[in-house]
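Coming up is one lone chain in structure tokens, specifically the form predicted alone.
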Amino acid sequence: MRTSLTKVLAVGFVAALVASGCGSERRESGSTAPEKGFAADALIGVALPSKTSENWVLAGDLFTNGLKDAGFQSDVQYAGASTTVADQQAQITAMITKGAKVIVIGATDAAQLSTQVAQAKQSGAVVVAYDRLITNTPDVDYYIAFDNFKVGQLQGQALLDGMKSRKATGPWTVELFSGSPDDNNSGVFFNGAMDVLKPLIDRGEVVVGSGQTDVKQTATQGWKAENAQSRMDSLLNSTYAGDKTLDGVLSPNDTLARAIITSIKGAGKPIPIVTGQDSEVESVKSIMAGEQYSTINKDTRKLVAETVNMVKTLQAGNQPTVNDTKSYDNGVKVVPAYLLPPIIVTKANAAEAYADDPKLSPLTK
């Protein structure tokens, strides 16, 4: 399924690199390290979007201290609350000035960077696109993530998995919720989710009670909490008025989980099945005290780890490892991809998938 989502993704992009003149830009697989790698201490940039959940505050702390412990300079830098977009392009354009000779880069908006990440690439910089995948260019080298299609998946499976719980056999109503539009992963988010339930929709054994079911129509702007508290409260106010039941809510992450529970419980509402992602800590609390159904676990450390190691590969002047070559197609290139698989954690499961994380896993005794 993963093939035919990219490709879908990528028409989008394609009708509007070939309005701008740019149709022909190359869609090849594979990048190269530097034939030489560089210095063991040369600098490491590092540009991350604003600090809007535990995870990535996490990493901008493990690369400091990873870069750091590896023999690197870093600049580890997170993009503004308010001018995100700016902030981001002009940090990455000042780690290019300082000489960077790897640039790590979780977009802000995965769309508006190609300037940024061509200027790397001329200056001989090696482009590694982390967590979310940078569209529109030829120039980045790689991507690191973990499964972020497994991720949707697991999660729509989850949301079915903790209705049938409840109630054995459908109709089960619920709504969807999706990320912020500019963030390419909301989008593989989304459609992981709606690999598992569309067809049970298409059947009727799923009934969207708003009849949202668009990426556009579902998107909460910035990852905000308050986004996606306002979204639910409209929805309770139009369409579950009085006794009507809503069985389920398909969240993409543990912020916007909690954010839509708080609504529900604001209207004196049964809280359904909430589905979530980051395991962070209010809601693996939230999912121990049998609120929120399910979150992800994707271990920042692991993540982080991961990425450090492919510096130091490129260093040496070697190959990085990767495991996918074709699914993650940014419009203009296949980018070669490091992924790591996810998680799915319930209640059920807790005390297992956090059992060496000594942040979670006092949570679930």
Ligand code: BGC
Given for the second form:
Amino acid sequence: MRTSLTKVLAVGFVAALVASGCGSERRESGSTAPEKGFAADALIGVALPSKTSENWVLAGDLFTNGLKDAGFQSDVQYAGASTTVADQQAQITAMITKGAKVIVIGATDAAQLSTQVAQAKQSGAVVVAYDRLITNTPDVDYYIAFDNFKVGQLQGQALLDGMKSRKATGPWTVELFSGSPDDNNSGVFFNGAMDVLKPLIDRGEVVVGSGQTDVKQTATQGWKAENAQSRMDSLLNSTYAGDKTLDGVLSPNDTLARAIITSIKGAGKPIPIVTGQDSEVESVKSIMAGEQYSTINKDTRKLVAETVNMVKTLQAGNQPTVNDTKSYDNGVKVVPAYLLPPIIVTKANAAEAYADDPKLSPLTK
Ligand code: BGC
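Now that the form predicted alone has been shown, please provide the structure of the form predicted together with the ligand.
Let us now look at the entire complex, which starts with that chain.
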């Protein structure tokens, strides 16, 4: 119970920050499949954020091929590197104009798409939030993602396990990083990790050296490596001068983990336990080399395949399967979600975790 309440609050994080006056209408999830379905070769729009991590790069090709194999036409777009919000808004509008029947969106900014998704609904399209929830709007029909709260819990637990493997008892000194504040997932990952870490912080067993425990203080704008690296640089200067020990760093993903490790190496300090997410090639190599401690396997192939299945179900005029109808309150409605289980990966289980991944498996031999 406590967990699901935390999760609901977590999901409201971005919405609460961005939208002060939202939430007068609150609906439970409702039926949103077009009753008669739509043409088997209809256009499906896929609007992805900029390529801030390898999973997004993979997703684009997988969607193009998966939708084609399923008989659909597709329009797969990425937001640009700098004008991300305006790019994505324009791309979604263009998809609506072209008559897309389903629009799958990996939001670049969770709270900046309400106008576009309202237009999509008016045009009769189904809106599916992919990986990242879209907040502050009634016009999102489904959410499909890995269980992001669980991702955060696994990261928090990996941080503790890693530190314990080096020093059996605390106190352990750590620093906390979170993702971009405009991505709803950032607060969810962070709150999942804090669900595990906070009791230890409260007991003094885990000490956040800088005292920066608030998600706003720990944020990494744009999920950019250089922002995490410079925050780590300044933490090292301000808090870890001399031989002050740093036992662990909570990093929300692999790109940021490697930037944090670069900073720490640059300062000539031993590499602490550093968590990650995404199973990026360079991070799997780093884990096998004993540098980064952990990552999360969220197999993009599976998430895209499940999303294409959802599109096929909608095409046939049926209701897609969901397995969570209570956790993802976007500030206006509870969005019915289909969640896949994430897997924690360390050097110890990497070979097993990536056994069926032809790209990652050879790295674990
Ligand atoms: C995704 C992560 C990814 C991050 C940065 C998040 O929304 O869930 O897998 O690392 O965005 O791209």
